[in-house]
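A single chain comes next, written as structure tokens; it is the form predicted on its own.
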Amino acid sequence: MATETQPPESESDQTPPDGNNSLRRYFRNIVDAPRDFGRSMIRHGRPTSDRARSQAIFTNLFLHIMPTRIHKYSLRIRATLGLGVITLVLFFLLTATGIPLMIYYKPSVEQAYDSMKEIQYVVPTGRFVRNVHRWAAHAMVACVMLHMARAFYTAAYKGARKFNWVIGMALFVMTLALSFTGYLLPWDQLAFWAVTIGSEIAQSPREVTDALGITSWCDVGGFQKQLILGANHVGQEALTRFYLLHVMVLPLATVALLAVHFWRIRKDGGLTRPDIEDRTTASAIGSPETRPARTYGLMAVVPGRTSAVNLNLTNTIPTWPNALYAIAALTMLTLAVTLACGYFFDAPLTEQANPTVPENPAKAPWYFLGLQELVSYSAFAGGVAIPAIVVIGLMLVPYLDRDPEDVGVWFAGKKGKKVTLLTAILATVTVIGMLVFTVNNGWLRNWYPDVPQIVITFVNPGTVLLVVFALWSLCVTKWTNSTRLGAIAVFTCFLVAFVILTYFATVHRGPNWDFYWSQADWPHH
């Protein structure tokens, strides 16, 4: 068990008490009060030592998150691409840019727009801050999804750590709808018509309730847009909502979700490695008998045998300095490029928003973009079933997939490597066999005009495709016996699947949503 070391008491403190000499030692307690401060404060001497480095993360709030050493695989690149650290530092310079614009922004509807301009025009440094805002919540959300991705690869989900991925797919959840409702608060024509299309997504459940003539009595998808918007239309209602939720109500889930996702990796025996990293320190315990049958834990004295009782710590190193420098790194490479991306790249503004005038086309964030594309078949299978079915899916993922593995392997080793590559080709065939197939000849609409809607919302090219890559999951873990395996094949399926259609939809979808090669063939009016 670690203990804390008392400061040492100052000269001060050790003076007997002397009535003559009261008034000199008050000035010298004066002059040493900022020194009595420090060392009350830092709990420990300078990190020359071990002991030290040790002392220094175990006594310190913030760099208590992490233990006092740390294995040294964990630090190697391919471990985990530092992808959790530039998330972290995305989240706190979001937070940090985002206070002053709260200062000159102002939520209503007549001034929202003209406080966005004196941002961006007026006020000193405003364009720069509201650039590496928006830049830093971008790289955000892409952070998570290549983090989320990381994970999976490498089974950093397995055993004790299943919990914790469905805190991950929370905060995944969470990211999404913090750059969502900040979306809307530039009140420009970009926004304005992007949450349009999502609130129309919201109430896109009216799709299946009118079909089975229940609407009347179960409005769900009504309720939604009512519950997202306060009304039936974008307004004042929507955007009190939005910088509420983005401000306020968000920001504070994502942090305690990050308390609890942080204090998980802890608990759950750190950062994921494969286990030949630990044979070398598991073979120096001994075996079982030879353990001792007592630990001292934080509580009391407990009988039993425990792997963490004498543990060798070959292969770890102290967290001071070594994964230190390796965060501040991350930190100086992540602020360096964010701030580079602020200084040369305006964020966009464009013309203050007209309910009379829409966007042509109008499109999502770029991460909704491949969901437009599956709206655009049908609303509701493409913007609510399709993507709850998806997120449920892999929150389940650990507890469908319990196959005995050493997780920290990206792939699943070499065969799990064939799998991949086999299924990225697999879905990429797929995807754009059926985006062609679609912009050539249509889907059934446009060859039964009179079909009922019903029909398009359960057979479109989304629900195709994802019955095809759930056969194709079925088939790989049957073949394999490997459920680990038909994870991994789903897994790849969707994140092709989301590449292609978010590629398309930037690129080739223009007006009305018609497909072309490039924007220089779009109409000219």
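Numbering follows the first chain given and starts at 1. Since we're looking at a predicted model, the values are computed, not measured. What changes on going to the form predicted together with the partner chain:
For the relative rotation of rigid parts between these two forms, the listed residue sitting on a hinge is D50 (options: I432, D50, R127, Y26).
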Second form
Amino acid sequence: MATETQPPESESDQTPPDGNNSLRRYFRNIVDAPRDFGRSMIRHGRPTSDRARSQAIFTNLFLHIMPTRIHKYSLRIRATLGLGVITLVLFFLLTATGIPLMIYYKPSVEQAYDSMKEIQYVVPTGRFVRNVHRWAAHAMVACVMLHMARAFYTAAYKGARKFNWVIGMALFVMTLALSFTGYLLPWDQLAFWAVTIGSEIAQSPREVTDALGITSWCDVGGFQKQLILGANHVGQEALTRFYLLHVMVLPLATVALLAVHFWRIRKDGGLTRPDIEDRTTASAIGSPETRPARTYGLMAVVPGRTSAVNLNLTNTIPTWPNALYAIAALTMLTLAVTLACGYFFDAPLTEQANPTVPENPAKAPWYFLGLQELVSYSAFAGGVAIPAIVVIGLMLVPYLDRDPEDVGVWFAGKKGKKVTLLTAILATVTVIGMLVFTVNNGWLRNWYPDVPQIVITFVNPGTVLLVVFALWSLCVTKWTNSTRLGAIAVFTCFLVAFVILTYFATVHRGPNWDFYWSQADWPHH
Amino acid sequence: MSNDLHSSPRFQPPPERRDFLGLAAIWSAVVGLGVAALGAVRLPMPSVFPESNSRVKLGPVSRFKEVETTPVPEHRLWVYASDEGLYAISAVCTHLGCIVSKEEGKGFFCPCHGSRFDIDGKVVAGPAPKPLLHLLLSVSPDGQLVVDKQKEVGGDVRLQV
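The form predicted together with the partner chain is what I need now, so please give it after the form predicted on its own.
Below is the entire complex, every chain and molecule, led by the chain shown above.
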């Protein structure tokens, strides 16, 4: 019991046994100081029982985001794949490597590239820390996407969890924004041209306003670009803004959103699990309707099934040690993989930024390459319209698909697995077919050189795919009479398209954005 | 008369004075904070852009008249001499701002997203929404060719010298 190990608070006030020898007492205090310090920091001492460990979880500021007991199912690998924890570890690792990099990095056009070289070749462990920062950033983007796919395919966005899915989408956008702003800082060729292209994409609504003839008084595109760059070209103003966003604004916003994200997991009923996992004990306690509402702490009476606190006592296990060990293992695994990558592989650093000659080909980081392929059909459609529709569409998923069944079940069971597989095959065929067609035949501009740009903006391979996916999803919804399966169809379409476009742009696009079977076929200069 | 009004279904009793004052307080706070937020957003939008003059001297006119094509990479443009006069084509791709490269007799190619332009800068393939810009040329009093990098002119405009 915690109380047994707790020393009496008033020990130091009692008259010590050796009378008034204050000097002796003083020296004994020196000897005892470390242990006394430990006791003052953690009052309950080492918890030796389940109850004491639960209490430790409950009362510790950092541990109390977790419940004291956790459902057995939540610790199975298939429940979460550990992706949320891995992403969090990567975020901490990025903070821990980013701050030391700030010691040497100088956000000025004249000195940025030189300070990168210094970090790379002069600063002790500088190259390693920068490598880890870069690989952890890539890994975090990948893990955020996988985590989103996991949450989607286990229907972890339904009922009380609706809003947390939206927070998750905001965190996804934050992660991409952090990556993009970090991309400019080295001030090498890759950085300069990626951000030039990015800021021009922000300006691309001009494609539409030009066609309508309203650019002169309603220049949304120009406004966005100037707001991002603080100028008309990528220069010192842009570097200052990107640096501020990267090291300050976006990390703070991310931390705030993360806090809400974790808090909501608890408040929305814990990690998602299938209903079937609860049924064994549910009958003994009563149906959700007849069960009394439970009281949490002092404040809230929380209605609903998911928050009936003691319902699953037999299915739960203490968080300490079970969940803590799982989290510790995931942490060590993530650190091991990322640090090993940082040790063995160097992060790229190309030549210093040169505003007169772009790289050929100038490729974005992998997670934006799918978008770059779409942008090569139309800047506005591929760079603004389609990403906006996809992100807003994803945010709306929980509000459009409200069927309460299948929460926690991967792919919504057998029928859903069939829909997922069929959709994946159809989407693969459609996307590859579209790419083959476009590479072989070009598009409207090749056939009718005088076609107005606005037609291409709205009718191009990207928008055609978008419409096909939307129609397919509507058909699935109708045929299966289930909005959940319709949602699975459209999500699978986008996932497949993302993967194929990313692969295609990585491997098969070469100089002048021409098609090549592999990099070995690129022409030599 | 007033009785009729009160019994009609459309009639809503006026809000209590307390409610009115409370609502007024809340809304004035919202409006005040909103205006303050707008002001904070106004700050990052610069009113003066840190740029050098868009009009630059390129060199003596005679130098450009002698050669059919003169590349000016530091200002991202080419100067052409034809029988009708001089003209300048910008090398900045109208799609997403990359610098196009020129292939003799064929036209211009953008390395970033594959836009292609003919020798006059007209789009033949790829995502570029507009032809390459033809820039305004003039002659300064000391006989130098001057280009304005922000003034676009029609594709058939020539500077007679």
